[in-house]
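A lone chain, given as structure tokens: the form predicted alone.
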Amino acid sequence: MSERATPEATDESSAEQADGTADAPTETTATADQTPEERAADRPVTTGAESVIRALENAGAEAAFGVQGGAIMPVYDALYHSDSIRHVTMAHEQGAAHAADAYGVVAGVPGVCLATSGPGATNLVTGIADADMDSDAMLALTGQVPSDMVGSDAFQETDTTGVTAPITKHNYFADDPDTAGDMVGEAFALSEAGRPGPTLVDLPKNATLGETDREPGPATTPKNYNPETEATAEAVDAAARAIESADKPLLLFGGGVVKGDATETARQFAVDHGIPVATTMPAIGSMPEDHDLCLSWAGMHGTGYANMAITHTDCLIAVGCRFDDRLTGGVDTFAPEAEVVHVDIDPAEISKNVHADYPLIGDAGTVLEQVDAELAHSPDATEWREQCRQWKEDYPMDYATPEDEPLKPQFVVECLDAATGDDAIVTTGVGQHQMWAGQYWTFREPRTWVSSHGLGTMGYGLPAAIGARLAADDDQEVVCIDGDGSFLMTMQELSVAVREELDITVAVLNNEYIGMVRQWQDAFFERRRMAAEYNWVPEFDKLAEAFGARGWRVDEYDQVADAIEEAVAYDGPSVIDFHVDPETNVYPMVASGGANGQFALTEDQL
């Protein structure tokens, strides 16, 4: 990742000193509405661990997900005294990282996860890497053996900062109780600033147990971290002239539109200038998918009409998008007729994968406002909009439901969508079910689609639903659409949902395969289904009941609506085991490295 910070050492002088005359610690607790000064007066810091928790409180953290263990115990002991941070004990550290990631996606603030040293820290790694690939704000706190034992192969020692350096925006080794809290505050602020990403603070036990009376200051980014928010006037002028003269302009919203809270500005820009919109998968929901201008998401399994628009546009205005290979297919055939306007806060993304004719470095919303102000007129795109509308008719997202074939997964997704509110949050694992969820659920709001995009982590869905539940409004439904393979990887987190009494509906699209692998084996490996077929899977409805959740099994179309209605109405975790057609494939599909405009609608077209 390009925007990795190289912050200066934490500025000790910026931290507020505790009142030296403070009394000994009391049993009073901090609340979310207290000021840092009030917290310091009620419960002065006496150890490094307490300064860590105080830093989280000062940053406004309200939730944390983790698993206890030897080296992180002092931090947990300090967390015991905090009333403003709700801790959720997860079944596995990977689940903690995914829950924190999803919490951040939905809440728009960094999620926090904790783990002990050694295996606790390494179990976080997949979740940290996932957040890194998707530019999600997240702070990981890891325990560590005492500093004087580092390098001795002590019990549960691992080089956490070394292991996580390539997959974090920045990480810290906080071995001084006087500065540990400030480092945590800085890591929290850095995680969400500019291009978001995960940060990590490794906390040796001597630092967390060590005495200090230093009150950490407010969460602030390093002094040398100053991402550009506004594009230069010259660049804006050039881009505006290109847009004005375009005949076939197309906006491509990326995840940066959502993460930069630029959704309203971006939507208004599209509507004001009559420019059709395609999105990337991370940007699902940034444009209402039932809007006339919306072409839904593009790429390997995106809609045919979005991929046709990208193939034929003469001016692609990409906002907050990193042009990953699942979007572009073959780069040489991506938007071949277009001049590319690329808006991104991270300069290293400019021309990394796709050449930008008009680079605009800055915050997504700010730069769109600059371009809007500079445009003398909107592009004349009447014929182009009609062409895009025609492609919607030519390549509809539909499917057949023959009576003599098993239940279709697309039908299940559409029924779930119909039974829940427009602002319902959907989390997914990775595989065919993820694609069907993205294709057949009509998203209308940002931060309602929570999935693993860049890393493609099976098992993401259920722990993500737990994190999303804590971040969501009370009246927002949370639905996890999972596959049987993904669900089996992290289903132990169902125990957490039951213990915490979380209202989550899990829909397992059970085809007894690692379905996407099976689809690729059929298409590209002459149907040799090696290690993709599950000869036996558990009865997920009964497992749900064993965990203390509610469970249903559904095999037929006429069972779908009732099961969904009961599961959604149930105030607690529920699991519906939908036995779906094992031979159903995901289409449209652009072969890996292929041209977006040559998408397949059946296997024989690949």
Second form
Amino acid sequence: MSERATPEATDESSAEQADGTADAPTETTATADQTPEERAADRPVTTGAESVIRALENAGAEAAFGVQGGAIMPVYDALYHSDSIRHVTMAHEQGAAHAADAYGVVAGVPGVCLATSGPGATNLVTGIADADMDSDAMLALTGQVPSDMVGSDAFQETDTTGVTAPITKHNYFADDPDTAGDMVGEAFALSEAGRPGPTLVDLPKNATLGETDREPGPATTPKNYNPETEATAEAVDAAARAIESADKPLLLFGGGVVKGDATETARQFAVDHGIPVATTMPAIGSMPEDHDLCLSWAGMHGTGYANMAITHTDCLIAVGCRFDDRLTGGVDTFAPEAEVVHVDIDPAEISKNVHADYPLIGDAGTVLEQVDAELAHSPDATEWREQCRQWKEDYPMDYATPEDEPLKPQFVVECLDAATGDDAIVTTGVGQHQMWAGQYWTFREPRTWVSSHGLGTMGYGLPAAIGARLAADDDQEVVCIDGDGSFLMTMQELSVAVREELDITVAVLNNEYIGMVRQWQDAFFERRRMAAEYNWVPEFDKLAEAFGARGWRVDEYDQVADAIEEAVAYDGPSVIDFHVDPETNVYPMVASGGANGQFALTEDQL
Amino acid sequence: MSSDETPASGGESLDAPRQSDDAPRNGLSGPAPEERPHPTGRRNSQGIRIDPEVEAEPKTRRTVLSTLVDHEPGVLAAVSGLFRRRQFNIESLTVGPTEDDDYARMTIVIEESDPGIEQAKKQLEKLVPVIAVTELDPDAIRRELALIKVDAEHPDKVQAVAEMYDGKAVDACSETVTVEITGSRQKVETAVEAFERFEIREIVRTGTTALERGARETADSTLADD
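Show the form predicted in complex with the partner chain, please, because up to now only the form predicted alone has appeared in this conversation.
Next comes the full complex, and the chain you just saw is listed first.
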């Protein structure tokens, strides 16, 4: 454990060497405001590991999350001298990957995680896969046994590039001290270029310990990597004609709108042309959910009105989405009467799951501007807008709070939303609580919803809150809405939040079930609640106190507001254990492979 | 707390609290599925809107994708991993050096529907070490090679059959003769059948390698320098 672990350290940005326990010569630390040339002059690179850290500094990395270990030690030793990169020691490498992922989502730059070889690298795998499924920019650096021992089943050796090949955008084996830094720079740049995704550089110990005086070049993408940013004029022309003539146009914003920083352009496009907007889950916040045109998110547990609109639209303008099965339900009944305009920077997404009548390959914001310029007039959608508004009335996201039943989780989410600012960041685990958080929190800003979508990783929420906290503005609240099952999977990261004095609020919607599984068992397995029922869960409030965080337990409606107020006000990690109704289900629900328009509002409709 | 109270205040007030006395106790209110309008349109398994009356399974066809890649370790694994994971039906894959030491050319024969072939091309192009992917014309030069080892009981007859297929004996001993056959896949297959009259001990085949005819470019290595 480094000297950064001292709980007394309060200034998050300052050099920890200042406490006098470190022996680093202070005149040679690299800082964030130096140019690459100044860094090189101040502290010339002497080893591969130093060139790796120099590459990160030059790329602008300001935070890294990781766990020490044998083969990555040289890299950590080089990190010791960097003042511009704040390292957070996580409890588990999975937490490091999720924290880096969430940091990237909130900051809009790649998050960095580090792990040693073997188990360190394999522990990262879930987090890398998660980032890959959600197209999140992230760079993983892994230690490796020396090159001449690779393949010999050496201690803590795993074929890391082999294991991670299917779940990275690209990975590298950097076995030369002269080029290790260049590879790290390239991997960093590549992870955020075009369609983002995780990259990994495997660093054998001989490359990081090896001598080199080569300063890494600027972080640039490989010369063959040149994603199209502008759609062709012909394609834009054809799509514009289709949009102009639509009677029931619908915009579908995907994660690409947020990742491509196209939120402002996309909102303007919707408003200027009076086109209702549904979003995917990763795009929550791309359109303010209290806006007249916003139908919130569509799909399995999306709103009834978004799913009605998707089912009846005659022109679906999908921007930066990949038509995941949780969005489409059965493809046969997905937007069955719509011509599909599909904007995406990844040509491989065009017509992968849903045929694109009008493919527009390029950057989300750029292409929307192109289409906007080409539209001679807005579609005449007055009746359609009225229809969408009517559906909002017909299918309200309401819920009852009868006094003879336990606390309703939806109520807790609404209270948390009410007690925090419009730009508060919400992270979640995976399950029922995640759906309620997405449904009952009114999101207004992009990069405020941080969740595990494609991979559906239980345990994502708490480490993600740690990563989000480091990327967020100081006055932005970070709330982790978790489930009891999800929280138990990564709750050891609470030790990190305490040690680093991170102001996060964890709200556990505790129903003592793997609730989503229990819901499915009730609906599809004749209520046989096999392995979904916890007959014992720890007292999370007391556990929080044991970690050094603050804890509350809430069972009654009249305790909710006070506990939330105190927890949010507390400047440090806090946990509220909300004991909520274990029998509450998530609705609406589109059965797996079913038709979006047939969403169930109650269990007997499934 | 009674059910008509609004959620607790703090930083902001809610525009419209959604808790409601009218809401069902476990679920939401609104018209049931059978009370809603439903469109009659449908899409097929490729996500293409169809007339439900005339839906048919898409036909597959065999085609050759010539793929220029960086000549470095791990590329073959990346390409084969992609075909495995996406479950593209791969017939053969050959790889070898090109006119430029920095690049290798992979010749991949797949049998897929048209959307499947398009997906395979786009997924290949996504791999960072892949420089160019070209689907070759049907009349491209396609060759494969087979080595066929048979019993040496009737060496003259083996030689005669080999000559029928422009092949030649490349190894012989008292027990076996090994014949090399080069040509189109179909020619190699009929040759193998012809040799079945002898006792075949072992066969090895290379899979297809192919190049465009005339001045047409296969997968253009000049792309790498753009």
